[in-house]
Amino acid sequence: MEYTYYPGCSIKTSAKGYEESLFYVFKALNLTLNEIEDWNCCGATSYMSTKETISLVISARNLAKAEKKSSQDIVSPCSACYTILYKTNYIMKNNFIMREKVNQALRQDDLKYNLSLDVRHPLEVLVNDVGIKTISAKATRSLTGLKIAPYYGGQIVRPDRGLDDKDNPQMMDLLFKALGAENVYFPLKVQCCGGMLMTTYPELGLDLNRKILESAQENGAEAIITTCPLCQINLEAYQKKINKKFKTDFNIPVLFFTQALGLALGGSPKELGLNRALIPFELKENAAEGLK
């Protein structure tokens, strides 16, 4: 199976380990990602809050570029990029007036979006197109003994997209349970990490992340598994600041879900970008046979 790949900016910079592990996992499962040529920033959420038409043009350019090349579904691993592209696609398909305005602007770049594509997240692709049973059958390393807190964040299941339950999503839970990991009780699995509040309102951002880390630690998680680059960096990179401010002792590894999945599929830490982590992660000895 082949898909069109929209990486987004963070995947190419601060979240390289996400892309490395994503490509490893897809290759191991005989899936192909074809990157959009000359893609641009999705526009992120800031554009949506300032000028909707401009934000849609910025985002729709990627849809039009992808469609011009292929009819394959677009896979976007970044939660923000996925959300923006999905929203743009939905508006273009359901709002005739906005569609005409956006396509009028796209014609300046010799482009037009004809509404033929779907925007998908790699987690959903893996669970629905490949299947948990197939993935489990291809696993070469057990995650038995690993206690994880699957963290979805506040974007990929909201608003009602049908991707998963918006209050208690289960895709990661079921996937990693099948691979031997133990999903700890984690009621904050969809609570927002604060996103860019870490830079605009750091006091609030630090407290939001403290609560997520606290929930994971109190329930015995040895690692937090996430689908979002911004969530990952907020939860991992700010633990020292959170410890200093709140007198806590967090030292919890925060992995991309593709890194944990890649380990089960036989990948090495370097192949999966785990060498880039600020907080090291190691599988327990009984699960890490062959891990180098």
Second form
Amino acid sequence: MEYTYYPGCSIKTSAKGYEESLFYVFKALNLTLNEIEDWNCCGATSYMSTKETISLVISARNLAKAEKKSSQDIVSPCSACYTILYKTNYIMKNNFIMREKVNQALRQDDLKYNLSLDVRHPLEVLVNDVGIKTISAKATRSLTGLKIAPYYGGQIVRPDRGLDDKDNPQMMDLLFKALGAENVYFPLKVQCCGGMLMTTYPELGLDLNRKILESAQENGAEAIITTCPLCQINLEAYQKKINKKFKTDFNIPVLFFTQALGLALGGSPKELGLNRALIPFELKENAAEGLK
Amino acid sequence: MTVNVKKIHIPGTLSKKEKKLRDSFLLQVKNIPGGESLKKCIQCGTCTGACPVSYMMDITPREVIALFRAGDIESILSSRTIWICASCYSCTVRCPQGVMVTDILYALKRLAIENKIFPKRFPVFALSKSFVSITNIFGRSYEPGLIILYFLRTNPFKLLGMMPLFIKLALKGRIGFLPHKIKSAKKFSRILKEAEVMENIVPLQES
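Swap state to the form predicted in complex with its partner chain from the form predicted alone:
Now the full complex is given, and it begins with the chain already shown.
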């Protein structure tokens, strides 16, 4: 199967490991990703919340560019880009005035969005299009013994798109359970990481992430599994600062879900970008024995 | 912040400024798909309870709607609340009446920017502004540029505090030192110019 790929800015820099592992997983499952040519920033919430029409225009430019090439679904691995592109698509399809305004602006580059695409997150693509059964049949390494806290964050389940339960989503839980891992009790799995609040209001951002880390640690998680570059960096890179401020002792690896999945599909840590982690993660010996 | 009761006008006796704010806010709400659900708010406070950051807000999400109804949008705009919202949509999915709380807060943010009403020394707008200028120039985000621009606008000394993390990430190859400019940057800025025109078009009001 083929998909149009919208990477998003952070996956090319701070979340390189996400892209490396995403490519590995998709290749291993015979899926093709075709990157949108000359894509631009989706605008993120910073743009969306300050200039509505312009933000819709810049994110719709990507939809129009993708549509020009093919009618494949768009796969967007960053939860924030996913939310923005999904929302833009929704507004374009449902708000006539906005659609005309946006298309009028896009005409400056001979572009027009004809509403034919769907925007999707790779987690949902893997679970729904490929299926957990097929994935676990292709796994060459068991994750048995690995205790994980699957962290969905906010934007993948909210606003409600009917893909999964919005309070207790199961996509990652079921996927990793099938691969042998143990999902720990993790009530904060959809709690917000604060996003850019870590920069603009650190006092609050650090506190939000402390709560999430605390919930994972006290339930015995050896790693937190994320679906978004921003959640990943907030949870991983600020653990030292959080330890200092709240006198805690967090040192939990924070992986992208594709990295953990890639390990099960036989990828090496380097192929999956695990060497880029600030807090190193290693699969335990007994799990590695499952290698065929 | 305690709400100054004297400042609340009885609906129908709005000040000129408040009347203007109210009109443009209602216009913004009209643009949101499902925005008219605002009318259905029953003041139950589920939004405030669901919000992971409401404990740091000076006016809670429920109070935002109450203040709007009481005719005091100005107080909302000068609160930290609209800037603290992290866009997690917890309020929106939990609201029993289907009020699009997050989108309503967005509309209020835009109103605050339009009317240049900001809480004192609260930097979220500085970040948004920096983000918008970086995106407009390159077509993509450029993290080092964004962070530098942001701290220059707020507190340049804090830039030093970011250095250890910056170095750590750089060693792992997780910093894009040079910005990536999209190929059709010229056409992109033409699109932006036209979009700016579109942004300012006010649809005809129904009578």
